[in-house]
Structures are given as structure tokens and as C-alpha cells.
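Next up: just one chain, as C-alpha cells, the form predicted on its own.
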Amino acid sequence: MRLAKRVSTLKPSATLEINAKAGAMKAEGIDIIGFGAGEPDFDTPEHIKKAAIDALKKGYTKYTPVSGINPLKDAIIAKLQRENRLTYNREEVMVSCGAKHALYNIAQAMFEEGMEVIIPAPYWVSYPELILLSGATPVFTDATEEEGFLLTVEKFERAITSRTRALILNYPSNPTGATYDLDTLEGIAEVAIRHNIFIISDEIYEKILYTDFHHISIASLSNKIKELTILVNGLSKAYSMTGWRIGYVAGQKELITAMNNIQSQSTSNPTSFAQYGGVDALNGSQDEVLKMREEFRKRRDYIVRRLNMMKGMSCFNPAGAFYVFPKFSHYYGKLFKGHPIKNSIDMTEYLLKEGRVAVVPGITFGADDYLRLSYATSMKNIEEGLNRIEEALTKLE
């Protein structure tokens, strides 16, 4: 079969093929250590089911307005202005099917062939495929380990072209949990203003933040980044709501409206009470969800301490986010029975096979002397999984 040029190259989720490849050792009696899911392993708070239950029970079944319900744009609205300081109206914000969705169809409303997209790497796997998939190109540039896995204002500038039209900005990040302080924030700011090139701003893991600081979109810091700037964030990782499928944008508009017109001719609104417990969990209790971060914060203080204490292995301390990315480029060129592991896939293959651990290959984050290790599992998991690890590392030669 013949088929469109747009999905020739397209690639499939790095994650969910590690899950599959663990899934099937598990289902042959293998006993396998997963750290490759992008999920929170806590249920939803019972307050937001609730909610949704109820909304079942009310007859909330039917289709909704594609952008989404009132109740949830209203309460996204108050805790953009609450916890963002940031002022929309009911045009400028609209829900879709998870926060991926709403990139989707950002780009799909933005980008084309000829236009290049910035993108700091280490990078989430799906920003490039959601380029390419626009027509448009994405352009990469290193925010190496010395620079605290973040983009600097002299690489943003300097990777900007005459074809420039945005920058992703992801943050806390995946995969590396890093984040921006204001000062860099300020900086990236003033070039994208300079250059009227907008900002992606990818604010999903914005509630699981260990820092001292509160978390910074870069559209409060001025009404010139505003209009440039579009948020992108959803309810997934901060309330364990991951299979409710509820993510949301806020921008100008003229763009709004566009996504409403490709979501609606695509896959029309999210699901009714799935909403229903979207507004709930944002306008409710966040008591469970500092719960979740502060079991995140002992969970990433022991994984971080563990790798770098094993021979050969730097690990960068996350500000954010439930993953680590310790860098594992010290073994490659090393032997196992002979065979060499020269790169991030050699070794991801290795540990599952030997070390019986599923992890996620640095390349497809764009940084292939790393590896990406969720800690939204359980500390025995976790002990066990590193001590897996640590050993089958010994037997490289």
C-alpha cells in the first residue's frame, strides 16, 4: 500500500515500545522492573472521580462544544489567573484530548513547509514528530548537562533563521526535570520579543516542582511575551489523570479558533465528564496532589543518590517533573560476552535483557550518552531496579 509521504519517516513512541517489549517478557513469566512510564503510579483523588461520577449519573453524556464545557474553561481561567497571574477570557482558551492533542493541533494550525521550529534537546520525544507531521522543520539545539540541561539566550539567538517561527520551551522538562529560573526566563523572553518569534510554552509538569521557587510561565512576564507565548498544560501528571485525556491552551484568539476548527473536523470534544472531573480537580482540594509531589521528592532524592554513587555514573538532580537522566556513556565501548554496547539503544537492550529493568534510550530525546529513568513507581521497584542495574553494569568488561 501506497502511503502519504507525511508518515514516512514518522516514528513510533520510544516509551510505549520499551513498555511493549517489557510488557511481552512479562507475559512469558519474566520478572521486569519498568521505568519507563510517563505516569504518575498514584490513583486519582477520589474527589475528582467523584465528580465525574456524578456527572454521569446527571446525564452529562452527550457531545459538548468542541473547545470544551464553560465550568472547565472558567476554571482554567481561575487558576491561570490564581497561580500564573495570567488574565484570558473564554475565546482564548480551549480544552482537548490531553496536552499532546493540544500540541497537535497547534502545529497543525501554525506550522508549514518552509517554517523551522526551535527545540532545546534534550527534548520530549513527540516535539519533532509533531513538527515534521506540519510540514515544517525542526531545528535542534543542545542544552547540555554544564548548562543545567537548559537552553541559553545565546543558543536560542543564535539557532534563529529568517524562517524561524517558534520555540518549544518545555519546563519542568521531560526528560531531564530541569527548569527556569526568571533571570533566563527574562533573556529568552526579550530575543523571542525582538525576533516576533512565539513560544511554546509546555507547562504540564508545572505542580511537580521540588525547588524553592514557584514555577514561572513565560507569558506572565510581560503583555509582549503574552501574545507570543502559547501555554500548553492539562490535568495528567499533576492529578494522576493520565487516561482522562484533558489538556488545555491558552493563546490569542485568532489561533484558539483555528484549533477549534481542525478539532472539531478531527476528534470533536473531549470526552463530557471527563471535564466534569477537570473542573473539580483544578477548582478542589490540591491536597493529594502535594502528597504526590513530596513521595516524588523522596523518590527522586534516593534515585539520584544511588546512581551517582555507582562506578562510571553521573546523575543530574531534577528541579521537576518524576524522571531522571543519568548519563550511562561511560560503559559504552565496554563488552558483554563479547558483544559491544556502543550507544543508548545497546544499552537499553542490555539492561532489559540482563538486568531485567525497562528503561528509555537517550537518543530519542536527542541525547544519546544519556538514559531516562522514571521514578513514578515504587521505592521497592526502584531499590530493586537500581540494584539490577548496578549489577549487570559490573559485568561489562
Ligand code: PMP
Second form
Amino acid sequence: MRLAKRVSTLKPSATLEINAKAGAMKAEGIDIIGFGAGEPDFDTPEHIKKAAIDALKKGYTKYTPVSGINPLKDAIIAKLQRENRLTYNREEVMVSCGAKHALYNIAQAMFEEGMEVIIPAPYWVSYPELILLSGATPVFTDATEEEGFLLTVEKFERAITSRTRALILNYPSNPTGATYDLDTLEGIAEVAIRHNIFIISDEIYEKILYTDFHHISIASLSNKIKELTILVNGLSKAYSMTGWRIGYVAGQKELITAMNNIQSQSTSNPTSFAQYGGVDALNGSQDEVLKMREEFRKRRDYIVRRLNMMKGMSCFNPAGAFYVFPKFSHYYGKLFKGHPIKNSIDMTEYLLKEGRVAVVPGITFGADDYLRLSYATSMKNIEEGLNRIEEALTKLE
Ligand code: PMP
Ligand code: GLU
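Structure of the form predicted in complex with this ligand, please, following the form predicted on its own?
Next comes the full complex, and the chain you just saw is listed first.
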């Protein structure tokens, strides 16, 4: 079959693919420990589920406005005001089918051939593909572990050309867990304002942050940078609601209107009763969010310590999110039964087959020396999975 050119090089999401692969092996009865997709292992808090069930019972099972119901928009507006010190009105926010869909809408509404979008590596797997689908060109900057895996103001400025339209910032970051402090955000904002570059600020992990400073939305630094910022967030990670598919965007009215048109011709509204659950997630008690974060923190401390104790390994201490991004390149070039492990893809396959552990290769995040492990799984699994990794590594010579 002849398919459209735009899909000829389109890659599936590596993280979801690993999840599917590990799931299929489990279904065959193979005992796999999954450090693959980033999906909190906790149940959605009860009060949120109850709100969605109540909505179903009340008959809220019909189309809603394309850009989301007003109670959810109002809850988002109140949240952005309360937690991020940002003021938006209803015409400046929009609900989509997950943050990924929000990012897709943004790319379709803003970008086209001839434009460049800067993506700091290591980056989340979907950014380059979403940009390519729009016809624009992703331009990568690299950040080393020594730089804390963060974009520097200098590297940002150096990557800018006359075609640069936007920068994608994601903090706390997937896959590194790194996050920006006020100084760096101010520096980035200053450069963006000077060159008139939009910032797509993906803040989906903002509530999973272990630092003693709070998450800072770059849009809150000044009115000028707010005008250039498209803030992306969603309920998947903070409230363990990955399957509900509720994400949102806040930005200029003109952009929101264009995205609304795209959504009205593609998905229509996000699921009606999921939106009602979303209202309760944002307006209701945040106790469960804090409990989940504390559990993630314990796991992070354990996993970072264990990985750093393994021979030849180094593991950056993430400030947030639920991923670690340890460096495995010490083992590249080593052999297993005569076969060389050359890169992160070989290492991922080796760990899956020999170690029965699913991880995601660093190359899919633009950093081949590394592997990503999600610690959104139980402490018991983490302990067992790390034992398996340690044992598998000792078999390499
Ligand atoms: N941004 C980042 C950085 C992510 O890790 C994810 C995880 N899927 C998303 C966006 C999209 O999340 P969702 O579509 O589930 O809201
Ligand atoms: N964002 C998660 C991850 O990176 C979920 C998978 C996906 O949406 O690609 O693992």
C-alpha cells in the first residue's frame, strides 16, 4: 500500500513499544520486570474516580464543547493562578486528549516546512516526531551529564537561526529528571524575548519534584515571556490518570482558537466523564499526590544508590519525575557469548533477553550512552530488577 510521505519515516513511541514488548513476554509467561514506560503504578485516587462515575450516572455521556467543559477550564485557570501565579481566561486554555495530543495540536497549529524548533537533548521521545509530522525541522542541542543534562543559555542562543520558531522545554525532564532553577529560566527567557522565539513549556512532571525549591513556570517570569509561552500540562502523571487522556494547554487566544479548530476536525472533545473526573483532580484534595511523590522519592533514593554502586556505572540524581538515566557505556564493546554489545539498543535487548528486565534505550532520547529506567513500579520490583541488571552485567566480558 502506498502511504503518505509524512509517515514513511515516522517512528512509533519507543516507550510505548517497550511496554508492549514486555507485556507480550509477560503474557507468554516470561517473568519480566518492567522499567519501561513512564506510567505511575498507583491507582487513580478514589475521589477522582467517584467524580467520573457520578458524571456517568448523571448522564454526562454526550459531546462536550470541543475545547473542554467550563468547570474543567475554570479548574485549570484556578490551578494556574494558585500554583503557578499565572492568569488566563477561558479563551486562553484548552483541554485535549492527553498532553501528547496537546503537543500535536500545538505543532500542527504553529509549525510548517522551513521552520526550526529547538529540542534540547536528552529529550522525550515524541518531540522530534511531532515536529517532523508538522513539516518543520527539529534542531537538537546536547547537554552533558556535567551540565546537569540542562540546556545552557549559551547553547540555546547558538542554536538560533533566522528560521527558529520555538524551543521545547521540559522540566522536570523525561528522561533525566533534571529541572531548571530560576537563574537559568531567566536567562532562557531573556534570549527567547530578544529573538522572539516561542517556548513550549511541558510541565507535566511539575508535581513530582524532590527539590527544596518549587517548580517555576517560565511563563510566570514576565508578561513578555508569558506571551511567548505555550504551557502544556496534564493529569496523567500527577494524578496517576494515564488512561483517562486529559491534558491541557494555556497560551495566546489566537493559538488556542487555531488548535480548537484542529481538534474540532479530528478528535472533537476529550471524553466527557474523564473531564468531570479531571475537575475533581484539580479542585479536590492533593493529599494523594503528595503521598505518591514521597513514595517516588524513596524509590529514587534507593535506585540511584544501587546503580551508583554497580561496577562501571554512574547515575545522575534526578530532581524530579520518575526516571533515572544511568550511563551504561562502560559496558559497550563488551561481549556476551562472543556477541558485542555496541550501543544502547544492544544493551536494552540484552537486558530484556538475558536479564528479563525492560528498559528504554538512551538513543531514543538522543543520548546513546544511557538507558532510561522508570521507577514507577513497586520497591519489590525495583530491588529484583536491579539484582537482575547487576547479574546480567557481570556476564559481559
Ligand atoms: N510530555 C512528557 C514529557 C511525557 O513524559 C509525557 C508522557 N506520556 C507526555 C508529555 C504525555 O502525557 P499524556 O499524553 O499521557 O498526558
Ligand atoms: N511518557 C511516558 C514515557 O515516556 C509514557 C509513554 C509515552 O507516552 O510515550 O514513558
